[in-house]
Amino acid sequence: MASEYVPILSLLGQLSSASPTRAWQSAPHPHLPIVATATSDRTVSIHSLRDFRILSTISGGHKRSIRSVAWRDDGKKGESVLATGSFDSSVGIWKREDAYTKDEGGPPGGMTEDDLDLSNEGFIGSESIRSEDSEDWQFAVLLTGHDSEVKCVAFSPSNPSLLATSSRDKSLWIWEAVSEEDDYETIAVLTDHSGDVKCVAWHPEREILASGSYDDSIRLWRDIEEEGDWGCIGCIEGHGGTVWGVTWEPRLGKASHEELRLASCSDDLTIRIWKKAAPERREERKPGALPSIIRPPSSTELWQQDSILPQMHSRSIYAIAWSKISGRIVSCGGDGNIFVYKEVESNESEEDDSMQGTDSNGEAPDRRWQVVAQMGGAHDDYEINHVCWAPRQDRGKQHDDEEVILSTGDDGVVRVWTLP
């Protein structure tokens, strides 16, 4: 049977920042229009979404590339804070007084229609607003702990105090900070991981972390109250390969009681959903019998493995990110490709089994996962490093819940894509 078309995804825009290097990955602000990226060439450059200019470049606190970058979302008005993670091993804390808000007099989180007004009067991109110097970019904090280079950096988004790590160490860690002077304490080192950890990812809802490893498991961590301390509650096997990334479902239209799934991506080429298992009944038995099967402790979590998206990458795929708006999912990696992924009743698929994914069993499920659109060659003969999700900010912007994808490369670009 002759593959289904899947339709192509548009450039939009591109970011370039101002010595093109490789870039590794990026960050959109969680609620300014603009995007933060790491580079290798020892930068942060920061971007306008609302018409692709560079408005920053921060630079002068780490000594080698800086792999990793992410937003703290604690709603402070007029100040954005950003963390950095650096093959030198260290993390870099950043604070900037936002010009954006101050000169708008509007905080971040209370933005308004009139803030984001896509005329020549609006809140990015217009006259009134100056490319920012390097200098507005305060270096706060230097975080050291880790033996080798940092891979991720992670805030909760249910606790902005809390700060996870992952290293080429083999270990995760977590910092809190216990002040507005920049006060950063470690409250765990977490060192179950045989392999480096390459991704961690918060739980959306709850202080929950998970990790990908190069030891091809994924480990779930939160501060067990039993033992006074933080732990492994669980760990997912089933990828052949080094687990390069990791994302939690959005709540979306999922009732509260709902448990949220996870998503990861791998060295072995696939995609996979995984979702907490129900808690086992307790067998009745005759006294002295001994049960059928080994209980975990009650602080252990089992989870399984709930679906695998088509394969369509042919190398490994390093990124993935599930939508917060349309809940699909966007996936990059070494080939070169990105592919948009949605979920569906089964009944609503397209005829091609090879462009649909299947359940634990290896069968069609009630729901499954089917490509929606694509981009071969997005950044020509390069390599993509990481793709996200972001809403659309540009003057072409139809609705409020548009969005677009970024995706980030060798060729030190980031591109902007609109869907079809």
Second form
Amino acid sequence: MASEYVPILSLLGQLSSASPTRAWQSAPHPHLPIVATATSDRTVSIHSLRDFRILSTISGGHKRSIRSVAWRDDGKKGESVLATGSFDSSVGIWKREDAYTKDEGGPPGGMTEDDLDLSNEGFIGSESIRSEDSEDWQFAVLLTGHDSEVKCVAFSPSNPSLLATSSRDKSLWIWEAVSEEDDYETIAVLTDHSGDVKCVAWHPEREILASGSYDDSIRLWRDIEEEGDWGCIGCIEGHGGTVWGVTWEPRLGKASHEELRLASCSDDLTIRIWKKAAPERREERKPGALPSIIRPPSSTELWQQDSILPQMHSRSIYAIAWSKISGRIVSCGGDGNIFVYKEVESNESEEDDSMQGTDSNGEAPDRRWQVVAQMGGAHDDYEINHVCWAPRQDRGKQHDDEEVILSTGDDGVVRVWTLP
Amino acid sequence: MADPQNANPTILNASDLPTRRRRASSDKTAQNGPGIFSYPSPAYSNDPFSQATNSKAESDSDSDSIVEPIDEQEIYDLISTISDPEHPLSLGSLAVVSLPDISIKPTIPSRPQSTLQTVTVLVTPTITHCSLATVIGLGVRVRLEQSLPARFRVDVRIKEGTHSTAEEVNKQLADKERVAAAMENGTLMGVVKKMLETCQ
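Please give the other form, namely the form predicted together with the partner chain, since only the form predicted alone has been shown so far.
First the chain shown before, then all remaining chains and molecules of the complex.
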């Protein structure tokens, strides 16, 4: 292992509930300072990222553990929509009116000043402080169709009326919100994977979906206009085990024509970055090999490995997240450790090669990934199921670009970390 | 269920199986058992066999009150009494689990300050295509997860060369999400509960 010191994360706070049971995943709200956490006691807890208090508990909609939660990002429309994916094979859609906050500038939902009842507990003025009140949340609709446990749910950031859900039944469903109604219709059922579909991630800018599976592969999907329907446009094979998480690169400083890369984490203890192959490049054919009779359809994309991150985890890597603010990647796993990585130019890199990744040729690339922070035993002896970035919102925040790491563990707790 | 796939398994005598727990309890029965002596037996037993092992048993029961580091023998004691779903016999007596097939290693060798330990249990199903291999593996995993402190990571695998679909079974048993969902399946948990009924 590397001899130089890697700085550790600082624990800022902890989000916990009265009787903690295994927590699977957390999702920070797109613009409000709150976090939703999916737990195995069939509830979702909502905590504040300002003071880490519990704000409410959503319960009653599901008969088994809630595995995944996702917020719809409609811009600031005054209403929050949350999707919950459960082991009971269904997906719940929940809604809540957002309280008026000074940060948002004006009354939500097209209301006028007269409409606001100033004695309403919702109108506080400076902060959105809500009491622990599950009546705030309304159960809008239950989406059924999957044959077995739902593993992941996600709304498309570029088209929030699209919802993707994935399941142990090997399928991925795409749902579209029916306008004016609290309902969704199924627009695609995609069954190309040969094992549980563990995770899905929407491209930040386009209606393209990536999925990771128990069958060790990653697939890409979109609405193929030439074929008139959603289909699989690419299959990435390379991992040696179940792919637990996929996440897209944020645009950040990249030029608008550049393709965003995809990162994935797996049971094989690696985190890999994939990039779309340039269209001109053809696979070299070995001499004597038969030519391929079947040309891939024009909609198929070829993806190849861009790099492997330094291998730090000792047990399955359950989740990764790619920061929209800093471009850093954070990972967590069954070994209870959290690692943070940054991509650097090779002339900036350290002498020690063991902390650095390699590209698909095994050679030193002009960019490489380095570990920049770590936290061993971040949830004591417990496994960490999920990790993600969130903007820092508590009183200690000093500038707008500060971010925190949220880690969700088997101890039923979400921990909030700052970087060194 | 249809005819058991393995109607004639090899059964080991329970007294031949390695266990620290059983020795201690058999000593207690020797000391407190009914029968030959009409008045309360002395603290040490007159049974010549238990005399030989008496001091060891005492030191065992003394050390029971002190927290012992969990070792392979403890793991074996936890799982050997699990009942086979097909036969009214324990996994230990069927040699489905055995002491040499249990190992405990540090989970993160590169981090000496980490207290995490990985317990690996290799399971030998009674016949090579036993479809209950997954259920047996699940039973072992559930038993260990329920009994061991959080710092233990449990890996249950079918022993290489003993089952036709070992890799598939192993992948399922290693998948935390699948195991968690299985533990919420009433029917499956009913079977596992029955298997664990015979555990102390």
